[in-house]
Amino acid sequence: MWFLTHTWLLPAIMALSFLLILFFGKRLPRKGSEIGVTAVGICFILALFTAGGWWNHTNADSSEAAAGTAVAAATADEGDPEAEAAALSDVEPGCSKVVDELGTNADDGNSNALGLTEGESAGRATAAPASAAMASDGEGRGPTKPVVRCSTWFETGVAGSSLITIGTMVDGQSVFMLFVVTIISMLVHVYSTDYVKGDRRYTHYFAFLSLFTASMLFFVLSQSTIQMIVGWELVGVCSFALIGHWWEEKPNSNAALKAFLTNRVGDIGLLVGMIVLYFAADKSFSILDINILASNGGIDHGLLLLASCCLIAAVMSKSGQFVLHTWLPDAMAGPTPVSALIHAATMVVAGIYLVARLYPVFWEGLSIAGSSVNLLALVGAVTAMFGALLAFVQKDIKKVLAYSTVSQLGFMVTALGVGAWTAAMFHLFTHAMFKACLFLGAGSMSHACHHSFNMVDDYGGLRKIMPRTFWTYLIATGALAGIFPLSGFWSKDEILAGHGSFFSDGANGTYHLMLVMLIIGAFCTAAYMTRTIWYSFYGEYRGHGTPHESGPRITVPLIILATLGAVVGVLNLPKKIGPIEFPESLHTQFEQFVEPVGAYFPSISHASFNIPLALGSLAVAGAGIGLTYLYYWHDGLKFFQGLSERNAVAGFGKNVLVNKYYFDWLYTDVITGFVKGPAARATNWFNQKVLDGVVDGAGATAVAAGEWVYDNIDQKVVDGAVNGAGVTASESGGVLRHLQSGRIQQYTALFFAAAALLAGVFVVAIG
């Protein structure tokens, strides 16, 4: 339990590593890389202990249930509100308003264990049948017991708002991501000690690798949505620094800016969506509050739909989904280990993790259950298919892998959109292993071929020269293509079966169109990866110099990742394949470890293993490999040789792909060009002719008014009045001067005259 309550150590250690490398790295023998490797190694060990702790934590519940204790007996009944309430006992007070009220209600003997009003309980009523169905299929499990710890971050000052807290939310989803992030980051650190050796910013590079890892760990452990936003932005800032690592070259700095600015577009959706959820969840940022209320009908469907659509915009930018995917291939400008880290364990999977963490919002908002289309599934399927097509026309092997990532992220988003939550997480897990292996393998080839990534012009014949790189790359390619029994086969098959089409049972909907698009994407994946093998490892070497196999600090991470990419598929074997039934200790272990069950997660069902669909997807992958093999190895398929040059339609199609569907043209030439050209000129004209005219006119009018006032008011009225007063005073003084004669007789006469006049006035007035 100690490891579950102290997971904050992981991001803290990596953040400390960043500071130590930044301030002391250059003074150390290995320029700070020893600090980064040691720190991430410690974090990996802690992640393993945390995974073990979570395993014991979940299995302890089962043991208690078997012992028949009162609480555990309740937890064994999924869908029971009291059982779900008991499962939240490891949530620290103050971390969730709903859970706190739940505890208060329980103390008062309130029968509504979830602390919801009668109206809010309606959602629970609709969810119960699904739970019952799951239980009938033998999928029923006791509610997940998340371990949540938090402390006050700051107060909003908003009346009725809960405190803003910072903390950790530990459950199967976050624990498996801790493992993924730390192992990929650790191998990338080790790999980088050789790959970027002698780099001019070696210390800076390792400092930001540590901060990048810390940011992602901070993000996946988030206990509140505002904490997620902070982690989300930290990941974006680190990727900006690492993509632009060699910022002196303008394409690199442009790529970093493009990644940064494109993600800011999606961030608008993120902020709006989070604000909507904050007010919808009774002014709470707590993830538990949002998920519990969304799952139980405590949030209006319209608000959930609005928040879902806004958050999808954030996912489109962060996870490279159409039409905001254009930054991802350009991000290959950064060092190759950074590409591996971005594409396998950080940055781009943040969007997938966000959807999975707030899944009740999407599940209810998009009405995923029982549907056949929704925005999330459509965006993912379009990305999976059209992203795969783009990989065919690339010469740069890293860009092939980048478009492959775009496509595979589309698979994950589609899986989430069709209700195959576990399949999406499992594919994220397997994809992290084999995609990191592929990127690092590309880096190994580049390391041997004068730092070129142009596989068409500079590679070839590396199979015998670089055997370890070849075999690891081949295994990872097989896993990516979904070849049995490698890991990609199992995770991709789960996604395809989750569409509820092609005779699949147990899915949450029937998404026929998305399945067709994903199968096309699977065919393209197998074909373009086979193409990279041909250009890289077969034929004659076309580059300069003498290539050589990379050293152990590069090849050992490749071997580890290829091994994991081959075998981790067994972690989520189906219950049975045809007549073959797997023992309980072997099947669906990943699902039981990762997928939440209870009040903060919707009741979803799982598609069973579909043999016809699995064989069909395997045949599709085989067709992609076979046709590519015939085309390149045996110069076959003559009809397609030079087709784009003979056929106008084919030529047009190739041009569309070469120009990346003209999205870069649209964004750069049309939108940015319009802003920088006509829009800027129109603004300047408006400024010069209208605004300046108004200002100049106002100034001229003021001057004319001033002159008129000066001539007519100041000179004639004011000065006239002043001068008149002066003249009057002067004239009066002249008259009075005659009275000041100095003769007593005259003064006496005036005195008596005045007295007589005054006496007369009194007489008249009184008499």
Second form
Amino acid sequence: MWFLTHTWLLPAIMALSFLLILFFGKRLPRKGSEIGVTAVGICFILALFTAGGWWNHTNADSSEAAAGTAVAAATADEGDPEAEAAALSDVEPGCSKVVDELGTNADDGNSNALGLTEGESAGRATAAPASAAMASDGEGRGPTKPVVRCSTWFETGVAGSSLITIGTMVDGQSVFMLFVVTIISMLVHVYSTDYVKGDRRYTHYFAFLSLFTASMLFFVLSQSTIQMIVGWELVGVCSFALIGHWWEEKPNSNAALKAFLTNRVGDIGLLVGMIVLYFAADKSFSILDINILASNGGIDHGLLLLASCCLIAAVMSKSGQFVLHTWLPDAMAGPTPVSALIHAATMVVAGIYLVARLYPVFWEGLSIAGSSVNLLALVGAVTAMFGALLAFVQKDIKKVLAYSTVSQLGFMVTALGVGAWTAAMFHLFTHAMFKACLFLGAGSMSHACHHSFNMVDDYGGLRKIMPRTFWTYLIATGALAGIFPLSGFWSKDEILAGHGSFFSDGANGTYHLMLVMLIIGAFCTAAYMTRTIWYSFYGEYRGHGTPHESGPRITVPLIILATLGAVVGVLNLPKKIGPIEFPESLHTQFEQFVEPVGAYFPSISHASFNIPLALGSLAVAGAGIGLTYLYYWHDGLKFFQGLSERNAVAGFGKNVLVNKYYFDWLYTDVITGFVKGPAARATNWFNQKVLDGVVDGAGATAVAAGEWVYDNIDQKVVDGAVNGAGVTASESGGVLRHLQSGRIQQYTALFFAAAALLAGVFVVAIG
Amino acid sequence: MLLNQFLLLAAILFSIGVYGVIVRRNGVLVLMSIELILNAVNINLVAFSTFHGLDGQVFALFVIAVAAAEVGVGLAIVLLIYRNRRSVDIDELDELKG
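Having seen the form predicted alone, could you now give me the structure of the form predicted together with its partner chain?
Full assembly next; the chain just shown is listed first.
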């Protein structure tokens, strides 16, 4: 339990390591790499203990649940709030509003827990039979008890949402990710000490490796959506720094910028989605709150749909899904171990992890269960198929692997989209192992061949020279292609079965279209990986100098990863394959310990293993390998040799692939070109002519109006009045001055005349 | 004795006075014409007082006193005019002309 409540140590240690390397790294004998390796080693051990702690925790829960099964079955119709309250008892007060309420309500014996109104209770009751059915499925699993700890980050002062918390949410999903991140990071650290030896920014490189790992651990352990956003952005920044590690060369710094800016596009979706969820979940950032409310119908379906569409945009950029995948192959500009880290354990899986973490939002928002197509599955399937096609025309081995990653991430996204949550997580797990192995293997070859990644021109015949690299690469390729019994076979098959299409039963929906696309993707995967093996390990050596096998710090991580890539499939064996039934302690262990059950997770069902589908996918992979083998090794399939030169349609197809479906052209030339060319000119014209015209026109009108007023009102009316008064006074004076003759007698005469007149008037008036 | 006979006399005197004031050029004669006007008024006052009590006679005495003062000032002005211009022709005194 101590390890479950103190997982914050992991990101903290890595962050500390970052600072130590940054400040003291250069003065140390090994330039700071020893700090990084030690820190990540400690984290790996802690992660192992955490996994062990979770194992015990879950087992204890299961036995408890088994004891209470009879009671639970009796009360199942009522939605069983007390069992759920007990399940969330490891959540620290203050970390989740819903759980806090639940606790107080359970104390009062109030059966209307989880903040449900009557109508929602009814909705929940319909969900209850599903979970009851699942329990009767023989799984007998009690609700997962996530361990949540948090502390106040800051207070907003806004009523109703005063606290923003930061903390750790430990359940199967985060525990397995801790393991994946730390083990890949540890092997990458060790590998890097040899691979980037003598680099001019060796210390800086290790500092950022530490920060990268810290960010990913921080993200994985997120307790609130705010923390997720912070972790997400930190991962983005670190990838920017590491992709642009050799920024002196322009393409590298361009690639870093491209990665960063492309991610910004999706980050808008992330922010909008998180804000929508915050308000939808009654102003709570807590992941638990959002998940519980989303799965019990406490959030409107429309809002969930909106939030999931926004978050899909974020996933598209971070996890390299079509149409925002273009940054990912360019990210190969970074050092190879970084590529391994980015593509296997961090960065790109952040998107997958995000969907898995907020799965109820997608589950309800996209109505995954029972439908046959949805945005998430479609995006994933398109990526899986078209990404795999792109890998065929690459000369650069790392780019092949990059497109392979794009395609495999598509598999995971599709799996999430069709409801095969466990399959997606399991594929993430197995993929991390074999893809890291492939990347590191490619790095090992480039190390031997003068830092070239051009397998077509500079490799060849390395099988004899680099046997360890060859064998590990071969095993990982087999795993990626899905060859029985390597790990990729199990995880890929689980994904395919999860589509609920042909032959399979027990899945959540029926996604025929996606299954077809994924099978095409799987065929291509097998074929292009075989192609890399031909170019790298067979034929004559085409490069310069004498290649040599790499040292132990490079080959040992390869061997470890290849071994893991080969065997981790047994962690999630199906319950039975045809007539063979596995004992309970062997099958579906991954599912038992990783997949949550309970109020904060939808009750998904699991497709059972079916032999026709497995054989079919195996045959497809075998066909891919076989055809490529014939084509390269035996010069077979004459029809296809040089087809693109002879046939216009094939040539056009190849051109489209070489130009990466013209996405880069679309983004840089069409969109950016349009913005800086016609759009900028149009804006300028608009500014000059319309806006300035309006402003100038207003000015000119004002001037004209002023002149008119001056000429007409001021000069004529006002001055006219003033002058007129003067002129009138002067002229009347001129007239009157004649009266002023100065002759007194005249005055007197006037006086008397006036007096006589007045007297006359007086007499007439009175009289 | 009828009142209107006195009023008629006063009117004739008044008219002669006004005529003298308006027409005569000699300043002294103008002053004398003013005396005629004042005396015409005095006759009126005294005539009315015989029918309405003694107020009119008191007024007449006031008018005589004021007329004496007036003539004093008037003659002094005329004398000064004469000293300056060697003439008392008031037609020549048109400095007030506008």
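Numbering follows the first chain given and starts at 1. Note that the coordinates shown come from a computational prediction; the quantities given were computed from them, not determined experimentally. C-alpha atoms forming the largest set that superposes within 1.5 Å between two forms make up the rigid core.
Asks: Given a core-based superposition, decide whether the C-alpha of G733 shifts by 2 Å or more between the two forms.
Replies: For G733, whose C-alpha is compared between the two forms after core superposition, the shift is 2 Å or more.
Asks: Once the two forms are fit on the core, has P29 moved its CA by at least 2 Å between the two forms?
Replies: No: P29 shifts by under 2 Å between the two forms.
Asks: Rigid core fitted, then: does I45 show a CA shift of 2 angstroms or greater between the two forms?
Replies: Where the cores coincide, I45 shows only a C-alpha shift between the two forms that is less than 2 Å.
Asks: How many angstrom apart are the two C-alpha positions of A680 between the two forms, if you fit on the rigid core?
Replies: Spelling it out: core superposed, C-alpha of A680 shifted, distance 2.5 Å.
Asks: Aligning on the rigid core, what is the distance the CA of A698 moves between the two forms, in angstrom?
Replies: Value for A698 between the two forms: 7.2 Å of C-alpha shift.
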